[in-house]
Amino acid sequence: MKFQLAPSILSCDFAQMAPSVEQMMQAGVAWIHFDVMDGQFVPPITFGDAMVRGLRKLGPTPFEAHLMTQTPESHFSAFRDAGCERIIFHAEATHHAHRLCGQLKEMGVGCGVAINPGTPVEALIPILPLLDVALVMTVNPGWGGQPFLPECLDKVRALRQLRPDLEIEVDGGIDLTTLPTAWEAGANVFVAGSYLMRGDSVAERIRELTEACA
């Protein structure tokens, strides 16, 4: 599977939120990565479409909705409205996932389902046809810049062998030690987020990152 860095905005400085956006694109990086928390599924709240709107004029780069959120399917038409091109709802939201897979597949959206450290692979055997991306967290959702959960990694081993054609991110933690090992078990799309803020250029970082695979 080719590889695709997905750097996540929730760690830029939402006064400089543009320019780091920018930096991305002309990085050439695969997605944006938008983590939208609702105060109810995970306890921060972070934004909404609008901020998805606001930052579609800056490039063609294709966008991503993370969607940490109760009742996720209340704002599919909102982010797909503002310009991503691919959803992702948790496991976790929801006991229809396979009808909810069903409506961004009807709304010609990317469809993508999220599981928790907790939660086994089993819960995407089901809908593991319809996906187009299994995420898997390597932290617990809901803050940036926590550590590395390595034995998530069986999961995205047994997804690999499930279908080895499925685009399988992971999300936490993710740096020059954390990403080849993700690299090796099987994912292929990787969200960074802390890590790419703590340097002095976005573009080198995700340099670093993209050569870490090479």
Ligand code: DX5
The other form holds:
Amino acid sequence: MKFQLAPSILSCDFAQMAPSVEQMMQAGVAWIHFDVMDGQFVPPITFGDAMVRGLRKLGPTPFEAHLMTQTPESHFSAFRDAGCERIIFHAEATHHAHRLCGQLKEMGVGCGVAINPGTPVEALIPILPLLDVALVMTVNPGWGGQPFLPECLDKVRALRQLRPDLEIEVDGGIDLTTLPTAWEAGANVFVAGSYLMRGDSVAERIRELTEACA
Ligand code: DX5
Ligand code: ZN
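Compare with the form predicted on its own: the form predicted in complex with this ligand:
After this comes the whole thing, all chains and molecules, with the earlier chain placed first.
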């Protein structure tokens, strides 16, 4: 599977969002990852589709919305219309993940489902054929800068066995040490937030992470 980096904007300086995203785009990342939090599914509130719309004009890099929200389906159209090529919702946020995957496909949007550290991988098995990406959370959702939970990699291994062709994304605590362990386990899409923003140069950190799996 192709290595893909999906930097999260959550740890960016919100007063300097555009320059940070431009650096990510110029560094050639595969996705820009928008961490949408509604204060209900997780305690914090981050931003809505207006953030996507505002950054869309910066360049062609695909955008994915990670909806950490209740009733994710109520946000699908807004984030598609704002410029997201892919929408990832949480299995824990709905009784109807199968129906919502179908809805995204009908809308012509890439479809992803995320599972929290406390959710068994079995939650994804009935809908695996519908997914463009499976997102395995490697932290509990809601905040950047948390420690990586290595036990979540067992889910990555199980998913890779079940669907060798699937995009498998890991999200949370990704840095130069943890990324290779997730790559070895079978993940190929990596969300990094705080690690990129802690260094002197976003571009340099993106290069480091990319080379870690070269
Ligand atoms: C957490 C978000 C993650 C987070 C990653 O709820 O889904 O995308 O921003 O941040 P780091 O890389 O700092 O763990
Ligand atoms: Zn995320």
